[in-house]
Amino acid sequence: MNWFATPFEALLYLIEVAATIAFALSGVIMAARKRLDIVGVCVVAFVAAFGGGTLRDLLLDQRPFFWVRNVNFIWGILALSVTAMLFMRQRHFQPTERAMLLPDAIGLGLFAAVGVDMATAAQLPALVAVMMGVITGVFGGVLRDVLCNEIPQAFQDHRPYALCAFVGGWADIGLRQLDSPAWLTVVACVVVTAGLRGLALWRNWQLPIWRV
């Protein structure tokens, strides 16, 4: 049985699965830092994993939403949340902010690539496609932080976050203009976005902040 019409469709699906897992893990770690119960952990993980993609589907008028089309996503996130909590307790894992940064950066790059590709497939203008990538990559983390009573990390840690997804989206669009293979454009968006975010964290790059 052929699950996907082309290898590229399979690649996009795997990227979306990986992005969902990465953001769900960031949600679990954030919820654990806030000492939420199992229901709270699952809710924060769901919101982090599905928030950006849901807003993207709303703006692109995609029905049903991506996690409704693939119900296994819901079961997978539920299982991941419970398993991760048990693992962290047994190993006495300390849910620090630093522990959340890696899955958050990876999920940012992966979801940004999916958002750009879906908007491009809908034949939207390049700038709109890039913004869809930014929204898909950023909004889940914003909702996660708001639910946990935090100023969203995307806005307050002063290290490039949404800007990384913006640059990664343009890398994708630029390669498309050069008639590069579809898989290369998507991979480039992931690598540039996650890579820039990783460099920003490593080198502690700071964006200008508002000064009174």
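Residue numbers count along the first chain shown, from 1. Owing to the predicted nature of the structure, the values given are computational and were not obtained by experimental measurement. In this text, rigid core is short for the largest set of C-alphas that superpose within 1.5 Å between two forms. First, how it differs from the form predicted together with another copy of the chain.
- A displacement of 2 angstroms or greater separates the C-alpha positions of residue 79 between the two forms, with the rigid core held in common.
- Once the rigid core is used as the reference frame, the Cα position of residue 42 differs between the two forms by 2 Å or more.
- Core-superposed comparison between the two forms: CA of residue 30 displaced by 2 Å or more.
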The other form holds:
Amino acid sequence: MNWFATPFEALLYLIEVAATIAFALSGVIMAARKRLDIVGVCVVAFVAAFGGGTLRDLLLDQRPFFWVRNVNFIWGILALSVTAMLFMRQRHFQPTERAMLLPDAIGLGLFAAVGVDMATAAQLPALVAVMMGVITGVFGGVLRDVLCNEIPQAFQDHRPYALCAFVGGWADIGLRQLDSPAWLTVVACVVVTAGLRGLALWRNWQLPIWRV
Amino acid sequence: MNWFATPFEALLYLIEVAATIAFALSGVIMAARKRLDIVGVCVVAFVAAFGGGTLRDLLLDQRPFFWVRNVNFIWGILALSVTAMLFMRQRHFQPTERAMLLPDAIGLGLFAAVGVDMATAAQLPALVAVMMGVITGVFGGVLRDVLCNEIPQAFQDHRPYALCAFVGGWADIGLRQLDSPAWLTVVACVVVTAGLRGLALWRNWQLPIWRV
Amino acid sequence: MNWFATPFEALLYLIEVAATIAFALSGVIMAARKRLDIVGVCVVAFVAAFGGGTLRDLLLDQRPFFWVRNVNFIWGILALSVTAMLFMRQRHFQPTERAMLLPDAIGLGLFAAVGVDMATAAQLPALVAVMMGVITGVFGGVLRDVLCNEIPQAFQDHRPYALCAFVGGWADIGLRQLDSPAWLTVVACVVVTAGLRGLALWRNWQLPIWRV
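Please supply the corresponding structure for the form predicted together with another copy of the chain (the preceding block corresponds to the form predicted alone).
To see the whole picture, the full complex is given below, headed by that same chain.
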């Protein structure tokens, strides 16, 4: 990896690292709650961090995967998992999850923007591009929960999460139609997604419920 | 999408729409039983409807996916999910499931025929082609159940379902060996699959049970 | 399939058959415990035997799959599943699992070597190649457990399994760096993996545990 062409790229990279750590830590905590062994912790952390992007690349038939191009991210996940196993105690879980809300929300927006960008580059229709953005941001957590034998949190949390990425993805698409510069579409997707997510958590918005 | 070349194609299209709705509704009902939120309902309905074909295309390395070529199907699933959430009550579940048995059985046969056709076009051996037919028809439901944290119904129902598609797929393959016209192989697969499924439900056939 | 060029190839083939049977039987037994029907038994046995290699090929974008090139393996799995359903009783499960420990351990090593080899041929970095080896050996069992609605045994067993394949994969990679002949890298991977697995079972090694 070379040095960054612009400060904006450097910022993006920093956000990406922070988001990947947040996603991986969600996997570590879930694995700890399920009392998995070190192999389980590493795999679940890896899947939580890279599962969404990998599924997107599988669907788009893109190679190489992000984690093949940047092997250091894998080493980082392994180091994180082992360190967490050595030093993390149950009383750290809740504070960690709270501290991770911000990088998680920003990362959700950034991952969605990356997904939209790759799908648009592959000439896919707008709706599919937004879906790919949502998949990039959300399906790491979905696969994490499936591996841990839980119904995915993203499907039953009743707090808007995937929906924020969905709206953010449309903001991205809309600005693309207006021939905005690339950086603006990314910023818009991140700001809309993370902003909505923040609002949803702050105002305690609930998704409508089945009255079955 | 253009108008149809023949009435047969129009009929096929109608069956495909009905089957997709039936499969999606099975996802909606499962999601409602699990009390998922609207995101979960949409995703599970989508996976139930398109998961089998998507897995087949992943395995066959075919792009674009059906739902990328026909984005209107995605909008339809989203509309169906939201409508169901607004208007469907628990007392509707059983009648809906009963009303869906027919489109589901016919759709199973049609999806199997599509899978066999695509696998044969990709020069795969007969057994693999039949497997791809079964996967197309059955794995939407399997992925739906995995996402909802259930053992897939297709694996433990003890009523023949996948097996009907398996036999129907072989009927399709057999007619191909005899150089039958394309429409006849599809009709044969649908009639055999749906006929067997209907017989199985009517006569209450049971698959043999482990006497462990 | 032609006759084998060398006795070494014939031996490899024999090991591969034995390992595939061992993996499939682990699926059969799991399916029986969950009281699946014959369709479930066949699918779970198939996934346990070929799921790891298929996931690897999906990730590496390799076609055709092993089981497409060797359709007889699919017929074998189907025959094995039906035979087991007819003749296997609960009291056979534990002895079978014990008898399968050896082919399973050797198969783990062999599958890992195959995965490393394919990933190296695709020019992937060493760490990714080792991961592909581990995925080949372990993810059949992971997918088997996910389909049966269990947390994967490989993630919570606390007995080294995936880790043996991980070390064996690095042995393979190390010998490749030294320009060893191909057969030696395979033998090293199998010996290290199966040896470690045997030691772990014999000495009852445990992976470290979360003290949450």
